[in-house]
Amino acid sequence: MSALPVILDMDFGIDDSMAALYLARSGRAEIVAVGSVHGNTSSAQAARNARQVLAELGLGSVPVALGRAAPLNQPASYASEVHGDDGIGDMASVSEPPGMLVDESAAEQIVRLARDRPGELTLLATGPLTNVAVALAIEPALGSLLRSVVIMGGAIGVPGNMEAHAEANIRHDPEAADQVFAALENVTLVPLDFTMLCRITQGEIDRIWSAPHTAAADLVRGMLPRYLEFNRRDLGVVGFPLHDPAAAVLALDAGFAECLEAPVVVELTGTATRGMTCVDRRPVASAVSRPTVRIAMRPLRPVVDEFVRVAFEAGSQD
């Protein structure tokens, strides 16, 4: 089976790094390019983190483009309480990572690659959707040029994780998210409804700590204490849900999920609901003139075991 060519659009934090580790170790993905975006940390720091992680994966030649530093219509905010001031649990290198930023923005990189390779590329977006919305403004036909788009974000029937009704990636830039859902075709959304069911527990933690040592696995392992501590305080449990890694798993194999198909609208004006992902699940839904989105709602196969086995326990590939 040939490797799936993937563009990563990430606010390169701890779980983004886990997703990149999974894809690289799977042997089933070709990471073609990476774009950074604000969210877990600043766009500039996310680009630096991307270069560091890619270098440890033996992918230092993968181009990294600097993405948007702020949302379309609100100030930027960062999840430093979750990911640390550097975005990767205080594991950022002191020295400058290998590689250089390319001389185009993350949005321009998406558009150029999609035009160069129509119908071939999957876009995996695990941060705010600012770059993707800007790419759509440059190329309105972007959806028809990409093979597929997989987005980690939203909360359909469960509470949000940034606000009561809003998941963080969508809430960090609601306008961008709504523009994406209004225009892009072939989208799979991986919301909290799915990712909160994919939990790393003590058993998986033990497997991760005892897995073979590689440069990339050790770097990601070093990020986890910060993530574990936040989730212990936030959720009151040992472990953490697999947000971005679950989206990476579905990017390679949609058969891991049972999906609902419906248009998605992002609430932009509600005082208590800004950033809410709205899906009409009534038997006879109101007509909405936007594309249908495949929304992952529950796992059909063991996503957590797939992630741990491939990302940490597989033979060294980096």
Given for the second form:
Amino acid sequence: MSALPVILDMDFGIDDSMAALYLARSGRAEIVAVGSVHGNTSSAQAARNARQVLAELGLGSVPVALGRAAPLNQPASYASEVHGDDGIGDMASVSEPPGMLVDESAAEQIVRLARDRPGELTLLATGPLTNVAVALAIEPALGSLLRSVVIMGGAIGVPGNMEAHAEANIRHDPEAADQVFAALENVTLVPLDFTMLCRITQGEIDRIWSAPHTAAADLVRGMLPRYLEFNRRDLGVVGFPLHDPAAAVLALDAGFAECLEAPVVVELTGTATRGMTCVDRRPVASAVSRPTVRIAMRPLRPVVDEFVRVAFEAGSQD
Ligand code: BDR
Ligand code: CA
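Moving from the form predicted on its own, what structure would you give for the form predicted together with beta-D-ribofuranose?
Every chain and every other molecule in the complex is listed next, the one we just looked at coming first.
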């Protein structure tokens, strides 16, 4: 089977790093390029984190483009309480990471690659959708130039995580997300409804700690105490949900999810609901004229086992 060429657009935090580790270790993905975006940390720090993780994966020649530093219509804010000040649980290297920071922006890189390789590339976006919205403004036909777009974000029928009704990636840039759902085709959305059902518990934590040592696995393992502590202290749970890694699993194999197909609208004006992802689930024809989004609602196969096995246990060389 040939490897799926993938562009990553990430606010390179702890679970974004886990998603990159999974894809790289799967042998089924070719990471073609990476773009950074604000969210878990600054876009500049996310680009450094990307280069550090890629270098440990032996992928130091993958181009990394700096993405948007701020949302379209609100100030930037970072999830330091979840991912640490550096976005990766205090594991960021003090020295400048190796690797390639390219001249073009993350949005320009997406558009250029999509135009160069029409119908071939999958875009995996696991941060706020600012770069994707900008790319769409540059190239309105972006959806038909990409093979598929997989987005981690939203909360359809479950509570939000950043706010009562809003998931973090969408809440960090509601306007960008709404523009993306209004116009981009070929989108699979992986919301909290799905990722909260993909929970790493004590058994998987034990498997991760006893898995073979490799440079990249050790780097990602080093990020986990911070993440585990946040989940234990603030959410009262042992372990953590697999947000971005679940989206990476679905990017490689859609058969892991049962999906709902519907247009998505993002609430932009509500004082209590800004950033809410709204889907009309009534048994009536949708009045919303937007592209249909495939929304992953329930795992059909064990996503958590797939992730732990591929990212940490299978093989031992990076
Ligand atoms: C999403 O928000 C970020 O903190 C995570 O990296 C993930 O992409 C989960 O809501
Ligand atoms: Ca993320």
